[in-house]
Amino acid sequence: MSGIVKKESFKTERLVIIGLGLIGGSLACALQKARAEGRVSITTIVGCNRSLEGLKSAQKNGLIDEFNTNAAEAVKDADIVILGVPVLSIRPTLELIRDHLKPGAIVSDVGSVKQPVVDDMRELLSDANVHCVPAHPIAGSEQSGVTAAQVDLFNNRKVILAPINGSSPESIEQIDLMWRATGAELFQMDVSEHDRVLAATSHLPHLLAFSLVDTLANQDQGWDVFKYAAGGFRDFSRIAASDPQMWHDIFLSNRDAVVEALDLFSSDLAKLRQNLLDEDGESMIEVFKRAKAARDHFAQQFQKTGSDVE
């Protein structure tokens, strides 16, 4: 993974965000702030959602300048199109807009899985005379929807770019300048490596949180368990409040890498179970020591960059 350092400012005429949820809404909010501070030059930010009320609210609150519930109409004359929809909705969205994109337009996304997005863009947009620069902002919240948008959501967060072969250097530069204007740190990463790393560090923890909370809730004394839960459980289980549809899409889209990470974790968990049965405290404490050392190192790295540890 290589870092990207740029000094220029972001400039574009018409930027369209399809899917004005947490990520799309936060991107719009951050760019509006950057525009108000004179750090970027954007003529028009357009929001596109199925919910008309959500779009009206976003415009009223200053996140977007214009809105449209029709994606095909929204992207006409767009210089940049950001797909903020769930991963499994990216392909049907591309099918809707591909014949309406102007030549030279840049198409990007915010999905947590990159291989299927890259494959769909290659297949559906190869003849569209556009530039495809898939991206993944590693930021989020258990909250969802445009009402959860945060102006500083991407500040000191990593954004990974996975540009498709054939996309111009100028289009790649535009997308990394756009994200940098939100306060993010930019990197480029191989697609398969991205999906493997995110499966282990993001997708697996979410899967475990969903599973644990569901398991405890289905116990006879389930609600009593939650009543007396300590801070550690609340911190870990917080991500189980994330958008179920979004994570359904992520898990299925990155199935193989998630299963690989889950199998490795299950194997190590089985060893700990056997350590308990054998009362092998020495082996257990070695695992705990290694985990603590790794976590402490991880926390120090984030402190150096000024980022929060999640």
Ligand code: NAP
Second form
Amino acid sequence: MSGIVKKESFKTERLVIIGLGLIGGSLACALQKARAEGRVSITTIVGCNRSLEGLKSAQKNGLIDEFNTNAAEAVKDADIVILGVPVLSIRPTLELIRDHLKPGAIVSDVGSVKQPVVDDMRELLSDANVHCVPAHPIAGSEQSGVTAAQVDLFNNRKVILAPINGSSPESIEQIDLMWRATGAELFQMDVSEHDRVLAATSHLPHLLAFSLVDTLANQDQGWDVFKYAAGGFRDFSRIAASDPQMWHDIFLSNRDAVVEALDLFSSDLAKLRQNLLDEDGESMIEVFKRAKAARDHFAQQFQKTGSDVE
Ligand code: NAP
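Swap state to the form predicted together with the named molecule from the form predicted alone:
Expanding to the full complex; the earlier chain stays at the top.
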């Protein structure tokens, strides 16, 4: 992962966000704030969802200037198109818009898995005379929809760029500057490394949380378990309230890396189970000590960079 240092401010005319939900809406909100403060110059921010409801309230609340429920129409004069839709909706959305993009437009996304997006953009947009700069903001929450948008969601958080070969340095810089205006810190990362790292640090914990909460909820006294749950369980189980469809898309799109992380974890968990059966407290304490030291170290790093621990 390498840091990028840039100084210019973000300027564009027409920016279209297809998929104005938690992430797309938070991006719109942060850019409107930057615009109001004179830190960026954007003529028009357009939101595009399939349903009207969220779009109307987003316009009323000043997140977007215009909206459209037709993605092909929405992108016609766009200088920048950001895809904020669930990962498995990215390919169908690219198919919808590819013949309607303005020559020279920049197409980016916010998807949590990068390899399939990079592959789809390469395959579907190679003849479209546009620049592709896939991206992933490492920020979010278990909530979804534009009503959950937060103006400071990306402040002090990391955004990973995975530009496609052939994308101009200017287009990479544009997407870099756009995210920088939200308060984010920008990095470029190899696509397969991105998907492997995120499988371990984000996708696996979500899978475990969904599985644990489901197991407990299916027990006879499931609801009593939750009633007497303490802070630790509440913190860990929070992410099991995340959107099922979004996570279905993420797990299936990053299947191999998630299975690899799951196998490694399962093997270590099996060792811990055996330690417990054998009443081998010494080995258990060794594991706990190593985990505590690693967690304390990361917490310090996060404090230094001002990032939250998620
Ligand atoms: P979200 O709140 O559910 O928003 C998704 C939006 O996309 C909705 O407004 C939805 O509106 C729209 N949409 C869905 N399918 C569409 C389609 N085919 N065409 C046009 N619009 C469509 O989801 P999110 O949490 O913002 O996540 C969006 C993306 O960000 C995902 O790719 C996810 O992997 C990534 N991401 C999420 C997080 C997180 O913590 N949530 C963090 C980083 C990255 P309609 O249904 O009305 O169309």
